[in-house]
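Given next, in structure tokens, is a single chain: the form predicted on its own.
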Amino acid sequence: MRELTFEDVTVRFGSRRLGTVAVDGVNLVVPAGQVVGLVGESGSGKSTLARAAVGLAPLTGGRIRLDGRPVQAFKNRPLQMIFQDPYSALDPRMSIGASIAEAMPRGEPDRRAEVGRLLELVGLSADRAGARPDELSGGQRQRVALARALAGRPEVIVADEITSALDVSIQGAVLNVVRDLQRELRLTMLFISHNLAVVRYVSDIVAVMRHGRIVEYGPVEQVLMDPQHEYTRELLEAVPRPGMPLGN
């Protein structure tokens, strides 16, 4: 288990005069073996921060560390990311087994057996290894994306809106898999969502992001039961409640 920390992280797109600051001086700790749910509306900078963590968005300023060491200092890939759209994250020309095997470290002695183990770990049958992504449902593809991330044997998972593209009926099953695996494997996880109910279900800590900044951070029950920031209260008020009439 490793602790992931963001220290005064800034990500700017474009020039200093005409550019946009997507992440603005973020300080955030994801404790070892825990899940931090990062929540905020679209455009708040959540996904940019996630991409910065795995090196897909260059930093304008600040540092990202694992156990106090720069992420770049690790020769292996201790951070793995699961993307929002499971179909675009998988090569449609490859079987799901080949996609999972591709992510494994060099020297894996029995890739076929490991693919089968990972598929079963995420709730799929090992005999589906020969299937292609277009033969699977959205929920099954997201499970494959999770298996592929785990194939790299990471210690930190960054999950970016991984249920938002799925039907509501499927979201719960995928979240159960994520929560069970995180506990079983003792992974450190940054779990990104715009849905506070989802964050509450899977997270130990919640961080609220607005306009590129963290405006509230704390144990999930404490923040959601007694929010200190007005924006957090606005997000809570927007969560549908049982019996609430639906708009037209």
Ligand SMILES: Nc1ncnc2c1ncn2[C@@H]1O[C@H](COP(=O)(O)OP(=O)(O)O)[C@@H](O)[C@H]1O
Given for the second form:
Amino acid sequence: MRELTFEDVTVRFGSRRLGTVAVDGVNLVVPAGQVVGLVGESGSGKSTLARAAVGLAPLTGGRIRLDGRPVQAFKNRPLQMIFQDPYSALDPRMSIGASIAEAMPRGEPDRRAEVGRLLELVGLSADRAGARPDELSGGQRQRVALARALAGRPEVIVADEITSALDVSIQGAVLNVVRDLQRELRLTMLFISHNLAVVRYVSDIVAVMRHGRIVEYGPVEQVLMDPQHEYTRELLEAVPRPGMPLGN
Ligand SMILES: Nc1ncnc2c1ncn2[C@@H]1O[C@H](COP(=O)(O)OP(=O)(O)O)[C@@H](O)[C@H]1O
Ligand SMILES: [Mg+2]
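Previous: the form predicted on its own; requested now: the form predicted together with the ligand:
What follows is the entire complex, opening with the chain shown before.
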């Protein structure tokens, strides 16, 4: 796993005069083997930053690097993104096993065994490989989306609001999978949510985004105990105390 860095990244939609600056000069480091939780209210630019990282939004300015090299210089899609809506990642006509296998590198010797291994890694039974997405719950589909992202052996995973569309009752289970995977595989991950309680649960580092800028960045405990920015304090006030169910 490698370190992901955003250097002075700007993304503008539309014209210079009438357009929107969705991401405004962002500098952000996702250290190798760590989870950076990116939090901020809706419209703050989180998804645009994520999409820029995987090449889905054009940069107006700045650079995105992996271990110092431009991300575009890497072959085999070094970043894998997981989206809020698990349907968008999974072809409804394909079995989930085929969807996962499709994301594997060319030289994978035993795809079937690897599909089984990945399904079990995300807490699903290997014998579900033949199931179609519509036979699964939303939480199970997000597990499959995670397995599919891992199948591509990415350097970095970008997860954008992956629990936001799920029932509160199953959000925790999916977050546990993310946390367990992180402990086991030391993933480098940019984990995005509008919900600070969700971000806190899985992150080593928190970055707070507002109006296209990072207004606060630091180790999760430090930011939560001693927030420096007024906006972070506001986000914290909306968070239930530890032990309470996750809000949405
Ligand atoms: N493709 C687009 N075209 C024009 N404006 C966009 C586009 N995508 C996002 N925006 C605008 O950029 C801003 C940030 O959006 P977004 O990155 O989706 O925020 P978040 O994920 O934090 O909710 C918003 O004002 C949004 O309307
Ligand atoms: Mg978003």
